[in-house]
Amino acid sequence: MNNKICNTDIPFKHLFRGIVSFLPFANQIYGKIKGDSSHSCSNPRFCYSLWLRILVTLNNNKLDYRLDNIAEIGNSSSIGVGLVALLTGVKSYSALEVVKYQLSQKSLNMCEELIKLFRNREDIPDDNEFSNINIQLDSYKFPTRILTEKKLSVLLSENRLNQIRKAILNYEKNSIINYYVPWEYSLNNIRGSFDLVFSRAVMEHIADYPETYRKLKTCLKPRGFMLHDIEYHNHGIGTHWNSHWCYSNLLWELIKGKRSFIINRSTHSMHLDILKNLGFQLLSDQRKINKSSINRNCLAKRFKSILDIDMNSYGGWILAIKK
């Protein structure tokens, strides 16, 4: 490793953006200028790949038989992953969000695209197509041992598909698709409700992620479980993917500014430790390794003691069960 990247590696563009965010209405103006950005879960094949990777991982841990009621935290404006889950036999899907999005013809169109993928028994899109999914499998063949022909004949029957289509159009008046907004204040309604809570590229953006894990724990049924796919790179804030761990707390506060959706600089081990402290049993986890190009001496005081493996962990996922 070299020692080129230290606290002098200041991302001036992001520093300016953070400082400007302290001005009144700056974030609203920036949002209008930037406009709507494309979200990966707006792609049916991405949703298909993500959920089937989750399903196979749960099956490997003998947990997929308990998938009646599931929830996704931070689904953005797409319920695509939830639709895939429903098509594989899940009874109800809940979106835990801070903003409520309208389900529209777009969701219906996605549902039809997903139905085609299942009818064709399409293999799971692998890392050549979606390398940003951290959940990796030994085989990306269509999981026939989980979704047998007999089971699919029931799941893809017109009667059941019409129930899902109807739920999309009338999602405020059914128990198949649910929205909880803002979810943090809806805990009294969803306490002890879910067999599974999952997320993709969300937990790295939540400032108080330990408290979020605590709240999610209350949403789970006894022996409920969670699976989180998490990114640890800096999303372009810095010259190297992990140079955000070199910035002092003061510099980072200026970069962060008043922006609500920015990375929390957590590491894989930090998430593991929080879940252990909350009483979760860790069932499985995996890291996506990307060799660090910064010198440990360049790390900010807060990160001096992080493990070498964390310095090289670009992303990862964690599966844990509520004891």
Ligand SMILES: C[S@@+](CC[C@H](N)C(=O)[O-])C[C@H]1O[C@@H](n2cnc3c(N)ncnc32)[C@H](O)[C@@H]1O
Second form
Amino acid sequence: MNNKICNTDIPFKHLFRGIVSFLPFANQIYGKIKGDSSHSCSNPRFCYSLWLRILVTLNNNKLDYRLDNIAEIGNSSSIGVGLVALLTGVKSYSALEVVKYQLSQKSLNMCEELIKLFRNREDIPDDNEFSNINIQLDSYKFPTRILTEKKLSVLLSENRLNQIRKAILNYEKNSIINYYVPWEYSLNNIRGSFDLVFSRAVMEHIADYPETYRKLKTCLKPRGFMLHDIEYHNHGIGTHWNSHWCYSNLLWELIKGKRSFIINRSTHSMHLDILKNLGFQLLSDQRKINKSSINRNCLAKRFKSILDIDMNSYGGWILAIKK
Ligand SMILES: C[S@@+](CC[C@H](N)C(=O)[O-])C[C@H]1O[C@@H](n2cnc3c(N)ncnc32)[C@H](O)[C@@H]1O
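Compare with the form predicted alone: the form predicted in complex with the ligand:
Complete assembly follows, chain above in first position.
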């Protein structure tokens, strides 16, 4: 273990960016440099893999579930995961975002690619293809026990596919695909609506994530589920994947500056504790372990007492039910 990291691992590039973000007009400068972001979920195979992993995980937990209405928080510029869900029989998908994107044409193309994957009964793309999905399965075979031939013949009928295609072109005003941006302004419309709320690579970016969990809870039906796939690593800030837990609050505030979507430095246990405190029953969780290369002594005061297992948790997922 290397003690020197305590003094040397200051992410100067990010510190500079954070400080610059306090300046007037910084947003315009950085907005121009950043351009349009493209996330993993713009890849149809990624969306197919993520949703089928979620579906198999719900089944593996032998849950008595019904997925009529589901929501994804932080879908970014793609509704691909929602389209996969619709193709597996979900009745309505709602995207809960804070940034508004134009979705129609690329969603139509995405939908056709996804239909091909289902028609070929394609196996679930595994970690060799997408190591950035934390939900892991014992088998990545196409889940024929959940998606039987009988079910698929209805789900992939032209009638049903046309309903979905039509919904894509009309996503703001129909009950198959709904897009809420900013979703928190629509809480009254979606209260008690969903059987499942899920996310990937989102809950680590929300500053007040406990409050977001609380709001999401109100959107769930009684005995509704939450499944969140969360990254705990530094997102490139610092040399070691967990350097971000070594920075003092002051240094972190400067690195963060006025940027909205920087990581919140949470650990797996912090998410578990919040969900428990909100009255959720934890059903299952898994951590992606990556052995820490920093010394516990280097942790900032705020993180001194985190568990060893949290120090080694690079990512993870949590499945919980509203009691
Ligand atoms: C890293 S991207 C992940 C996108 C996508 N889930 C994926 O896996 O490719 C994080 C997304 O979370 C969204 N986000 C951040 N804070 C949010 C909030 N409070 N509510 C809803 N979405 C939020 C951002 O706009 C961004 O689209």
